[in-house]
Amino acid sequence: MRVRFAPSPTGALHIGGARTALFNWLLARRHNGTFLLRIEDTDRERSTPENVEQILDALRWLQLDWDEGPVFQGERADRHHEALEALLNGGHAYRSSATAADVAAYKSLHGAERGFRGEGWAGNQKEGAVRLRVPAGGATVVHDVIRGDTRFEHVHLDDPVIARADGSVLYNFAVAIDDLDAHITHVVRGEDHLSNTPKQLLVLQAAKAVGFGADAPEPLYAHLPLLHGPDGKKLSKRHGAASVQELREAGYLPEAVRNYLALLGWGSGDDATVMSTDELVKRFELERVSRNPARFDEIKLRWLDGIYIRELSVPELADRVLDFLRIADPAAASAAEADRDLLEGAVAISREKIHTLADFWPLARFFFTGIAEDASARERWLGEQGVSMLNDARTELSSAVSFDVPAVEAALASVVERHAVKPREVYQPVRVAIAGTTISPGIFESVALLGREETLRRIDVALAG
């Protein structure tokens, strides 16, 4: 088996695209076959290697390895040519001066469901596009996976361009003999390409027909549903993140974008949701695609990545979150990792309530950056009342016999019980004191985490006003 991934280096790799190349390289891998990467790069103007390198570090970011490659379409120009000539001495071309008001007026003479042929444009061989000559009756069938059979019939095709005057060729032409050549068994690709297909594979039949790739298979298609956001229309940046460069920026880890990745539009079978790698490339089978479009949700994806989250160890989690930090956040990466115990810890009692890497930090900077400005958070929880709750809890504190997040419950507990108020009357003044903010961990682990005299320096700041 060989399968390809086929991306045109034209902006940053669509959330699509990256489910394309990962159902490709799923199949790969459960088939122990090769997973070619091919740059299509005939958009001369916005093929940029700026662009190229967001596919590459895209693509290593989610670890998805390619076997071969990558192949730029761009370097085969001589290769297309050499087919190009040979589809036209052959006569499964032609050179054809005809416009595309000549088109227009061709399909309202004959109707527009009949073929254009432009034949009866033929210039002197030598000048004008080249057109592919469709086979006069009959139809080409697509066989795919996913959909079943498709006819398309040649009546209702037109002779494709498949070169320019210039003899550049186009896109479904370098697309067929590319995968000719590099002797693709499945084109795994999204739904879109439906309609180029018997284009590219009428190119097969006749590159074959003059010699190009006699021993080559003729690929099997599989056209993936198209992807839609929660709200059923076609996925945008309306929807939230559109790419895999914003999924890493949001702080996803690249194991749970792969496991909901493989989920949109594609079922294991027996309702399974969280999956590793390893179980996704034993289960993927590309005849249980759906054909119905898939959603893709953010915040479902948000809830698979904490669990995720959830299953690293501490000290994994805290390298993860010092690697994301690095790129989004110099500064307050130095500062996690100047005190290794400490964002350990920091990170132990916080991954309970985070669901992606960018989350630990607005939740646990203040044990390494001290307490955040909220002026409000100070005059909800800091008034005439609440300064009394936290004077009676530093006393608590400050004789607590010893500082383990049992004691530190204990000794603010009895401040709530002998107030008889609610615990939130109690453990806010004490959260806003000690962090700045109504937000952080578990108040008696933040406590604890801090340590007596730190937490009692930032309570005496807070009394102080």
Ligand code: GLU
Contents of the next structure:
Amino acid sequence: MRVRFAPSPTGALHIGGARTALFNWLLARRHNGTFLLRIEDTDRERSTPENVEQILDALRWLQLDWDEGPVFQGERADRHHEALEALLNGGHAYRSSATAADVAAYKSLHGAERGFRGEGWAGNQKEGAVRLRVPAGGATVVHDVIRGDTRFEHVHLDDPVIARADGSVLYNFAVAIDDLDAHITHVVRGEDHLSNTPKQLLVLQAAKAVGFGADAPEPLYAHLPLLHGPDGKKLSKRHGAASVQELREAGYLPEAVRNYLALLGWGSGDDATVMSTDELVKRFELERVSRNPARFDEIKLRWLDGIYIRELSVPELADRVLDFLRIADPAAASAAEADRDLLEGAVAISREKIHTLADFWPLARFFFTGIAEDASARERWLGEQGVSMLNDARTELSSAVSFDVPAVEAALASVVERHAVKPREVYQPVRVAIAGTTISPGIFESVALLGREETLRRIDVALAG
Ligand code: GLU
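We have the form predicted alone; now please give the form predicted together with this ligand.
Following is the full complex, with the preceding chain placed first.
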């Protein structure tokens, strides 16, 4: 089995493209096949080196390693030209200077449904664009693993233009020759390419007939269903993160993204199942991909990401958080890095509460950079009653025999009991004192991690303020 992912580097790698890459990769890994990367950079203006690098980087981040390539389509122009000449010489293609108006005239005479044939029609056959000769009768049948057979009657297909008058080949021609030369066995790509497939098959067959890729297989096709947002509309920027880069910047783990993308259009029907990459590889089946549009829902991805976060060991998660912060917030990264024990401690007590790597710092930064400035939290919780609770809490915490989580809990519980108040009437003032805000990991864990000295110091500052 030989599959390929063939992005056009005209921008970032979108979520749909990433799913296509992943399905190809899963298929190759499942069948001990080869996964080839081809960069379709024939749109010279929009295909920049930065875009190429961005796509490679996104694939690396997702750990979708390729076995061959990247092959640059633009570098294969000579080979394309050679194939084009062979088709012209073999009578499978012809030149035609017919214009759009000529084609329209043809259609008004023969009917709009009738495929355009340029030979013997307007213009001459010495110069102009190159058209492929579609066989007179019969049909081209696309065998699609997901969608079944689609039959394209030749009588309805225009002789497709495969090269411009200057000899530069068109997209469908280049793709077909590249797939042939690479001995691709399965073409797995987005549904939007279905209508290109008969043209590509006709090019393939004509090329084979003149000895190109004579021993190459005719690939099987699989067109993946579109991706929709949760509102049932085509996935776009409106739905939130639209590219792999944005998911990365939002703090998702690549393994969770991979898992989630794998379920888009494939799976047991339950659209949020935790499956390790090994399991995905073992279970992936192209035949089970649905034809219906799949829904990308960032809320489900967040949920899944939280599960993956909690599966990581504390040191591993601490490393991931640091890697994330180094790019997202270098100052935060240096602060977090300065005290490894504190970092691991903060990670250990935060991981039940976070869904992405980006959630960590807002929740735990007060351990590293002092309290947050949240005037409304102070106003709400450090009024007369709050200050009085805080005073008592300070007394209990300063005299606690030890300062581990149970000791802190016992100290604060005794204040709650003595005043017969709701727990939060004590915990929130303490929380605001040590964190500056009402958002933090568990209060006992936070106080214990901060340690007696620093906790009392922060309470004193709060009491003085
Ligand atoms: N370059 C095309 C794209 O980015 C993919 C073509 C193909 O997979 O055949 O949509």
